[in-house]
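Shown here is one chain on its own, the form predicted on its own, set out as structure tokens.
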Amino acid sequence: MATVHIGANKGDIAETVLLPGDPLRAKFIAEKFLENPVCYNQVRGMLGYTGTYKGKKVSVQGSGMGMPSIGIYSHELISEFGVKNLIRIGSCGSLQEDVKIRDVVLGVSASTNSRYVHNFELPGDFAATASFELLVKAKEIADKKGIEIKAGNILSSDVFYDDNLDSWKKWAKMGVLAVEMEAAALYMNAARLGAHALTLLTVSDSLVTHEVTTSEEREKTFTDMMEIALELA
């Protein structure tokens, strides 16, 4: 049954869902990689598709920007549509000199400056962590494809335009690889609701070197992480 944000019926969505933030990236993935893709969601322009990849049913759902947005979509996908595996595919900013533009980053865990975790009323801190099963499988797929992976802690930030221009350097000193805006909420929801989650990122810009990619490149050329994610289905 459709929810407030996802206009689909039971069975329309696969047990494995790729979650790009940009709905146009969801459209691109569906049209480029999936066989017989069907659009099941257009609510708020947040496109969602289901098709097959190498004979396996897989869905791709736009999830928007920020933890509140991916928090909504991931919660509804798990609790209302029975999704078991949620794989965020997105862009990130590098915080380390050896994490280069277009490198693929695996988010083993997600630090955050968000208060999203307070929703769960825990008696302490919570370490938002990826599914070990998906993490290991993703690394194996990348190795077979000859794709170099940078794996480690990432930062999920509530702030894109930070008033403190040097705050990222403190995270970098702790070995955090890159910054994005969604993974921590995804990992928390998956933990709470009993699903598996993983974040795959492609470096779109570097806070160290100030290199950047274009929005078109981010939408259409970050195919290494897309193919790894699809193989996880």
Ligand code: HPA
Contents of the next structure:
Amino acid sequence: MATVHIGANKGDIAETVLLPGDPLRAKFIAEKFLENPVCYNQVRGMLGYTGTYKGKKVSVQGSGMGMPSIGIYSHELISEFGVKNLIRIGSCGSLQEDVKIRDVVLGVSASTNSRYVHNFELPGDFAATASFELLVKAKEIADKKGIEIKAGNILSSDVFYDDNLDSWKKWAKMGVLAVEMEAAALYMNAARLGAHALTLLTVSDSLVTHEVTTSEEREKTFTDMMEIALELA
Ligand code: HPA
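Show the same protein again, this time as the form predicted in complex with the ligand rather than the form predicted on its own.
Full assembly next; the chain just shown is listed first.
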């Protein structure tokens, strides 16, 4: 049955869903990488497609930007459409000198400055963690393809335009690799609702060096990340 935000029928969505932030990226991925892609959602322009990759059914769903948005889509995908594996694919800003522009980052865990976790009324702090199963599989696929991976703690931030220009340095001191805006909520929902989740990122900019990627560079690293994500399906 269609939900508030996803106008699909049960069975329209695969057990494994890739989640790019940008809905047009979902369209691009579906049309470029999937066989027989069918668009199952257009509500709010947040496009979702299902097709096959090497014979396996896989979906690609835009998540929107930020934790409230990916929180909504991941919740409905798991609880209403029976999705088992949710793989966020996105970009991030590096917080470390040795995490370079174009690197592929695997979010083993996601720290956050968000209050999203308060929804669960826990008597302490929660460590938002990726699925170990998906993590190991992603690393194996990357090794086989000769794609180097930086794996570790990432920061899911509620703020892109931080009023305190140096606050990222405190996370960097704790070894956090990179900043993005969605993984922690995805990991929390997956934990609460009993699904597997993983975040794959490419470094689009560096808070350390202030470098940014060109669009050609983004395209190339994007393909590395996509190949890993699709093989996980
Ligand atoms: N901050 C937050 N999210 C991001 C960034 C950033 O610098 N780069 C890519 N996603």
